[in-house]
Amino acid sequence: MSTSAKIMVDNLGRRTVKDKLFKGLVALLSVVTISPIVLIIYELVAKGIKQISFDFIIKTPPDTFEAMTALSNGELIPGGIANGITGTLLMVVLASVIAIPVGVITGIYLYENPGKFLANLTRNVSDILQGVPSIVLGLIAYMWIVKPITSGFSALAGSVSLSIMMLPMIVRSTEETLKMIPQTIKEAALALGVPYYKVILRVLIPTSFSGLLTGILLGISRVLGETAPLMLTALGSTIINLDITKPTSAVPLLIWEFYNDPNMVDLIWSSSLFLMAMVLTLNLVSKRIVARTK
């Protein structure tokens, strides 16, 4: 065998070997990133799963008494989070109306107006936004709505401050969206003599459609588990609550109070499974939403 192929030889095997090596590290980083989310997952299996049945979702919560007896005798903790599972659909729902809308529509605004000073120091706002501490956000509700409009805690307070935290996402997805529409579709658009409007409303948001749900969905899944504005604008229901007006609670909101009670240690297990499986429905959702309209 000649030299340089000797050499040809020997350099195929380092770059073997350092193949094989690097992808060992690659697998063996991923194992360790991973681990972290498998246990956490594991352990809310194990610790929650217990509680979850049909009277979990339907009833609410237990009182002190009621939960101390239950595991003196060895039985399951009666009740469940009714109050907080409607309190967290209402809520949501509604900071969803406030929040999608004036979202989109500023998206819209800061794509079409890249260079303006008002669009800029929109953009500059909302990513600033998008940092600010979320109890911060709950006393904005509540200097806004608790004092002077419902007087008191209400689900309506809880739920601007939801819209809050969701804006920044929401108005950020929407213009990056619209950047990865092709130009030609809208010049095509203009050029048959379509009104500008319509352009927005019949061409860009239905081809971006996929990306706006997808931030939309995220703004969602982010705001379900806040709990820092909830304490500050909602405060909490024992009761199953409608009434936008009146105080109301949330899943976030039951399990800070069931960890401040030691009787309830094993519902904020399954509270806390509970929302997860909440949030990982959402995302699957979108998921699958999203692959049908691309």
Second form
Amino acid sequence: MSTSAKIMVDNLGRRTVKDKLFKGLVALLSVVTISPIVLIIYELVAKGIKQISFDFIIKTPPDTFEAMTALSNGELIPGGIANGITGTLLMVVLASVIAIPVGVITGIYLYENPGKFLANLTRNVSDILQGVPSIVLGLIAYMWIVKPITSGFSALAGSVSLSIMMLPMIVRSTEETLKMIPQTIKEAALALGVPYYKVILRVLIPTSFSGLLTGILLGISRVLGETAPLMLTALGSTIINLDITKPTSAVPLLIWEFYNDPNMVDLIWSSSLFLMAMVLTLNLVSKRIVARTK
Amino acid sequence: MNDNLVKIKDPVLSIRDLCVSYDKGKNAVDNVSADIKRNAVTAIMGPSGCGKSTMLRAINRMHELYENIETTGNLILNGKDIADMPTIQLRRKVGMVFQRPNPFPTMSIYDNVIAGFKLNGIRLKKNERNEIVERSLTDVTLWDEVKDTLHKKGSFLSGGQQQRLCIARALAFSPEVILLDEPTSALDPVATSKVEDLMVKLKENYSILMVTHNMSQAARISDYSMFMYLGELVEYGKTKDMFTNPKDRRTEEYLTGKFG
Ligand SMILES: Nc1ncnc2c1ncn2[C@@H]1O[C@H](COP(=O)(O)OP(=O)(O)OP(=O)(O)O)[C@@H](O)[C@H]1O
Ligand SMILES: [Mg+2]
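Would you generate the structure of this protein in the form predicted together with the partner chain, following the form predicted alone above?
What follows is the whole complex; the chain from before opens it.
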């Protein structure tokens, strides 16, 4: 073997080592990234799964005395979080009904009028809104809805605060996904004599559908676990309530209540597990939709 | 350049003093006037960047989408100024096939062909739809290739197949004038010659305005030819005359391949 070839081989050896080191580092960092979520799920399942049953979904929480009795007898805590589940669903659906149309239409407006003063203002305000602490949004909904409209804590007020949280995410994702559609697709539709509003409704929105839906689902999963604004608006309720003008419970509110009652500690874990499962499901569903429409 | 104004009786389209600019003060199409013959194929030739696509896009008012583009002059379609027509009506009469294929990515091949009807909310019976789809796809020689995958997405097709799909989409809606921007640039020789045959057949019922870089194609199928250079219409006349006896030196150089 000539010397130069030998050097090359040596060099190759060193490069292979470097390559392996780098790959190892990347793998290690990936593990570091995923380990928190794995640990969280492990913890929640280990501590919460024993309380999960059909009753957990269809019953309301026990009172302190019932929980204490069960605990001292070494039994599972009776009851469930049905009031929280229905409350969360009620408020999230209502918040979506408010935020989705407003957010999508605003996003379309921003996409259509990129340079306009009002569009730039709207975009900036929307970005600022994203950074407003959720408890402040709760306060605002308290001032706007709880006091003047429902004259008391209500699901409506909770929904309004959640919808304001969702809004900037939907606006942004709508604008960004629309921007990714090639201009030529829009031209193709217009060249067929399709009126502009139909081009938006029947070509642009379907083409960006998976992006829109992902934005919406991520917005929903973001507000699903919100607690602070609901404390000031929906307050909580021990019964299942479907009246939007009345105080209403929510899963994260229940977790907070269980936390404050030493007899209910076990329910914290099962409720958290339930909430986490909802959020994960939403995330997976949105991923599936993206994969399928691509 | 009014000496270019060939006498054409009852033109389908009259272009008068058309100027289009992307940036102020620089005309991509510069003061073009011409009459386009009804039920004929008119070819637009010229080196890259001379404004062929720009002129074609002016005819169905595509430029109005963009604020920076300024269009002046008149385009008279069947005696009516297109500026006075609703764009929707104009674009249904003037179909367009773009330089780059642009099928609707969310729609199946089938739906792409009848997109003009679907998007405009025009209801058709199922057998009418099937018939239009089969006829349009057969016309562009795509039918045999896709007849078993009609319900797959149009964006899965190859570039040349997409281009033919886009021609089929424009044909399905039966416009009066068809604007084609290099319709065969992505096609193989067999498909090209079939599309050429199609155009010859189509001119019985349609008026066709086609941009092409392929001079033998222009010679084969067009009745009239335009030669553009730097936004100007340098020469316009019967294809036969232009190819055998070009009047302008630049046309001659371009046609004989000496240009540039
Ligand atoms: N969107 C645009 N913005 C700015 N300038 C443009 C735009 N489109 C085209 N132009 C310019 O206008 C001129 C004419 O362009 P056009 O696309 O009409 O040429 P063309 O004759 O179709 O060329 P080709 O044969 O390469 O397609 C060119 O100088 C080009 O740079
Ligand atoms: Mg062009």
